[in-house]
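Just one chain is shown here, as structure tokens, and it is the form predicted alone.
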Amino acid sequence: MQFFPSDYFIKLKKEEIFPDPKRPLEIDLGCGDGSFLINLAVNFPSKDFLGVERLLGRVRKVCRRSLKEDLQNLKVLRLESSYTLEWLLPDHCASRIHLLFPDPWPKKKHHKRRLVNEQFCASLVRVLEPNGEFLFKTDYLEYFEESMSVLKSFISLKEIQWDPDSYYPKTDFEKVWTDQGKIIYYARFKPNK
């Protein structure tokens, strides 16, 4: 189902997104075709999932697939990820925030459009619960190295080991890149208390 905030210029309350604020909320920034998000929503019915996606065609696709699966624990917000994270999401609302294969903006003149920067890190800390997690994956080494430099230098975030045994479905992009033999780079952070 598509989520429409009552006001795009006021910080939301968690219960405006899903009715029970006690349930864990996971956020997928740039959810693409929704395969990752839908997989999680199907396998973890006791959690709520919010996908954030800018492109209307992708939002509609996720909504159609969600309705087909009759998922009551999944919503999609059509909006820019940076704005959503910085201005719209409530404080300490998310148990997990996923950023999976974001556009690496490979041209030097476009690097300023990259999502991971100091403001992004500050917003992560504000939106994550105290024990929440930020999970990041990309196939683009230069972008990964730059992002890691920013994330590691932000003192309110602490890198933690990726849990190889936890259930973590592949995104559509990850499947393509893996089939092409590309290396996948990944990292996991939590707020530094």
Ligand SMILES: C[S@@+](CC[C@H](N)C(=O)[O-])C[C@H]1O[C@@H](n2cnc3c(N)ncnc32)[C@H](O)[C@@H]1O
Second form
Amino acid sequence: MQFFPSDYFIKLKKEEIFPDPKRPLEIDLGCGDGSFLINLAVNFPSKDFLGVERLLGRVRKVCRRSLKEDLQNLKVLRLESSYTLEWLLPDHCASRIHLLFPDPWPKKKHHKRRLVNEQFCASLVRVLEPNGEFLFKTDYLEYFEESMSVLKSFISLKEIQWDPDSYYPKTDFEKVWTDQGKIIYYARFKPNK
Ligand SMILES: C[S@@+](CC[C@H](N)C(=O)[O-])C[C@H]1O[C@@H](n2cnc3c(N)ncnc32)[C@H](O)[C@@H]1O
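Got the form predicted alone; could you also share the form predicted together with this ligand?
Starting with the chain above, the whole complex follows.
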């Protein structure tokens, strides 16, 4: 279902997103058509999942698919990811934040539109639980290198190994890129206590 905050200008309380604040909450920034999130929501009914997506058509598609599966643990917010992370989400509410195949903005004049910057890192630390995780994937090497440089130099974040045994479904874009034989770059970080 689509999630509409009662006020877009004050920080939410966790229980405004889903009724039970004790349940783990995972956030997918730029969830696209939502296959990844729907897969997780089906497989982990004891967790809640919030997709953030700015395109209305994609938001509607996720809502339709989630309704078809009768998923009570999945909602989608139609909003810009940086704003959502910086200004709307409550402190330390998320067990995992996923940023999967964000738009790479390859032209130099558009680099400032890229999501990963110092403010984004500070917002990650604010929104993640102390033991939470940030998971990042891209097929775009130059964007990966730039993002890794920002993430690694942010002292309140610490890189950890990607757990090869964790259940982590492929996203729609990942399926396309892997079918084309592209290399996928990935990284995992946690708050540095
Ligand atoms: C390349 S697609 C990847 C979608 C999905 N994560 C996947 O891997 O299949 C990027 C998605 O992020 C959305 N998006 C890009 N920038 C965004 C932003 N600043 N805020 C919210 N959504 C954004 C786009 O509309 C698009 O659906």
